[in-house]
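Given as structure tokens, the chain that follows is alone and in the form predicted on its own.
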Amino acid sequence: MQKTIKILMFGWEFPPFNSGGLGTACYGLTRGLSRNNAEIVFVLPRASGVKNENYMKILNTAALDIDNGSIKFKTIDSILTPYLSSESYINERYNNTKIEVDEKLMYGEDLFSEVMRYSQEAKIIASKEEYDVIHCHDWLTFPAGIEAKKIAKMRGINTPLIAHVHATEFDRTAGNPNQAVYNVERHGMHKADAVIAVSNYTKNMVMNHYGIDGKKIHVIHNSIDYMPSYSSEEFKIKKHHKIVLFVGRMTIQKGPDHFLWIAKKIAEKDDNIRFVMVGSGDMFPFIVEEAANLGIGDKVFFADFMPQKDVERAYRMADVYVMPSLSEPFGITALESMKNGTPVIVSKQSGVSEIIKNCIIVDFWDINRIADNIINVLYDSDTRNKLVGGSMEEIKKFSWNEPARKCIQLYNSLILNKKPLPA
């Protein structure tokens, strides 16, 4: 029988509250690694809200009561929330009338003085919980995943680290990096024993943005646990109009100014079809504004942040949905449409285009060929059903099984090969 592989995690969103893909991808691997016999601890900043699931335990760092030599800390609730920049941070912290005037002398100055506060919230965590790895998801756990192996080793044991990759601040800064967060992964992906990228594409990009040797990186792409859905539901919309759709956090690395470009393309072309945008972000007052200054403000609809059943039904009021990133590690939504029976048009700037075969894949950039592959996909019947019988067919093989596999399987081989601490 199959040793129990017991698994540190620290991630910084779970679902229901989820802002990106971080969480569903999350949510999916720790559903997979239970199905492979591991058992997994999952820290997050803050857990208000996020219940326990019956197949791992999920701890709040607000549970603890710390004094660790000249480092004292109350109750923490920390205020570090998905994809936080470090200017909404200071705003969150200075300016949240919720949060009162003695607790905010317990939040870091600013962002990177949270994070590794943070971090220091896992050596407590690390002392008291027992691991054979340690696995980590995206920049802000970094520091926290080192902090653990460090207790790990004051124990005498080696244990694994390992960063997981699912952006790079190149991806979510389109090329222009803060250099204090490139600096914390950087790090933190040197001191990691192996770093898992999400896809080829984010490998390459820790390879020559971050001096990774490649045989380090270990690609897992994302999934998706295929369930058929059901639905009789109508769209009133539908009966007049046909529906283009856009999902996703509005900052630069999504693309949704590349979007409103292609909806103008299309707009002078078709009176009759709508746009659909689902959302927030940074970039969501501009690209209002901007939608207004296009000259079609009455064709596209802000549907803002939604919870995850309201996604799904976004997708199936959906004819065609749209995914224009200029720089997609994965792209999990892509299969989030697939499922749901709409086609799929991806940048070929993406990792979900290395898996799935049956959409059609273009450059962000070149809005002219994505805006006729969406007229195709909506007025040609071949096209569209050969587009809807064949990702139907292909996500239907799809499970969370598999990349959780592929982790069980690196866990085995850091655990084996693992080097004694010197006596």
Contents of the next structure:
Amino acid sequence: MQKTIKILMFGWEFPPFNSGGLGTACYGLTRGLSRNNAEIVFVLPRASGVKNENYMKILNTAALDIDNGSIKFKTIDSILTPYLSSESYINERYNNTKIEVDEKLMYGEDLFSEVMRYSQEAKIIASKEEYDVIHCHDWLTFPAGIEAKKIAKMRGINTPLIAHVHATEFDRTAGNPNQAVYNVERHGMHKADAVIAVSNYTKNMVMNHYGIDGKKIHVIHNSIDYMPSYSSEEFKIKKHHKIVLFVGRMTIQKGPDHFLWIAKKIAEKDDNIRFVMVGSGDMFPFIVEEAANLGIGDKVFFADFMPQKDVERAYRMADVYVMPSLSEPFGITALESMKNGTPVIVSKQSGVSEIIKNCIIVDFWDINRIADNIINVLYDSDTRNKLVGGSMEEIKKFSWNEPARKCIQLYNSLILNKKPLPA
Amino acid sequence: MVSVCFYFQVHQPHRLRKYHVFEIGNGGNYFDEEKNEAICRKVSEKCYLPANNLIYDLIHETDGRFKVCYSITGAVLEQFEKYYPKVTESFIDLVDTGLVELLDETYYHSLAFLYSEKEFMEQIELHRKQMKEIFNYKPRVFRNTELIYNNRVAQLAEKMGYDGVLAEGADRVLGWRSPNFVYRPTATEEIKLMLKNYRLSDDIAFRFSERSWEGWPLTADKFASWVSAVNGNGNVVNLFMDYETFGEHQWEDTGIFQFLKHLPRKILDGGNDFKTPSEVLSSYKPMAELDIHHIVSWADVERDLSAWMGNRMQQTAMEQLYGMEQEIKETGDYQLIEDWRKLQTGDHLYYMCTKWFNDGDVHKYFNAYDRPHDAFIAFMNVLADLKIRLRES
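Having seen the form predicted on its own, can you show the form predicted together with the partner chain?
Next comes the full complex, and the chain you just saw is listed first.
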């Protein structure tokens, strides 16, 4: 029997308290790891608004789904959320009336002092835990991981630190990175003993923009745990309209504006197609107004942010899912759509396009071509049947066990090869 | 002597539910009954009932020298009937004193005038009928939603037999002229125009509790002296405002009811009097012709249509809504037509307004949604459902 590996994991969000794919990925990965003989202490920020006991109760209920009860949650009170910018942090810190004043005083004055405060709190947690590896998800947690490694060092152990890159500042900002965020990312990746990239696309990004040696980067693609979805729910709108779906935060990275331009192209050719956009974000007001500006305000419907079970309904309601991201490190939503029997058109600038065959791959900027492809998928039954049949078959092989096993392999090799600390 | 003419607007919209995209095609149930009932009860208790009681008493205390005028929308009367019939009875009691005048307007408090004169006149007819049925009353004076006005409104109102029409006394249409006279709209024969004195009206409606305002605290004495100052420079001071000013926009603890309680006596003591619009029109001849070609309204500092039509979301909603008129009416489906008409209520568009400057506070206060975009989304989802019902009928 393989020895149990103890992982100290730093994340930002975990379902149901997630607003994006990072939480979904962490959930899947921890589930896969626990099935592979790992014990996880998962540290994450607990935002105000949910009482601690309720928060833990809900997390632990979610964890019941994870085998063996081998995940424990530790929370740090903080208003950090995954998709925060310096500006939105300030807004949250100073203007959110739901947060008590004395509680506000506890939080850092700006995003970076909060990240540093968070890492100091993480240090206290680390000092009370035993762990074989430290696994951090994305930049906010990198300083915390570095602190945890220092704690281990004080115990005389060179515990491996892994920086798992789900997205870089270049992806999030469509190539206009915030220098301070970039610095934290870069420092974390360099300090780490290994970097996990969620795709080759991201690996290249990490090599090219962060100067990390390719040998240190391990590509482990995200996955989903396939389960056939049975639902007899009927959507009456389907009697009259074909539906094209967008799912994602409304930020520049996800290309919601491109989606509208595609919708406009299609609306010029076909009056009967409707567009549903799921998600919210800083571009939300702009996107809603832009739909009206483009004269397609009656054809684009906005569903705002929805819980996962409703997102699954949206996939089933749709006839085709389009992911026009400008830069998508992975793109788990494409797999979710396939699972629900809805064919996908994905951006070439994405990680998921490296591992799925039964999809249409396009350049996000090629509006005309995407529009033609959508119409083809909607009306050409050969294309459609091939795509739907193929993707339903292909998706069955997906499981989080695969990435989890790769992580375990990586942990083991790092533990075996770790250098002794200098005397 | 100056006459004071009070007109109060009484209105509540049928607010929409957050109609979800998954519900499009399910047909109907667009309105948030729970919220509408809660707001109707709250405003009735804070404003309509206490204000009605006070005005009833004041009419008697002054032996009928105090008098007022109301415009009550079909939309709010429907809600009184459903949620709080006592309020309708209270208005009936007031009308029965014979000293309270009622105005006509579009039944659904709509902006139909801007899109369809046919629909506009049909909704006025509906309101006329309702005034007859509930109050046994035949209004002689017309006011359009939000005092939206140009010459054409007066021409149509004349065609429909009204003696007078109300509008905003906006600076840009008056120029050097005063709102304190009666005017004759361009290209009309008999109908007369009454203009809101927005300074004095807004002193009560908006500034009453504004502590940074130099006029604060506003007492009945002070206000009566301002009215008296109009002597020699006008016949009538038209104080037009939302009825919810009393107890809702200005809460009871601001002293607004005390102000109203003492005002009639102070005005009368100053040698001035109160008149209803019909009395004003029969007492004073038009001072001059007033040519208002471009539309004015009583909203915001702009006093134009930008609160309802200022952005593309609002325009999209309106274009889509009125684009359905003919087809909707051809179905003859009563329920479908009624739902379509309830969507015409101007408030739905007001909620979509994105100008947040001088009037941002007012807009926010009246907004049923956190963001104007949510109002647009809810509206368009309902409209999409309505379109599917239309297709299927």
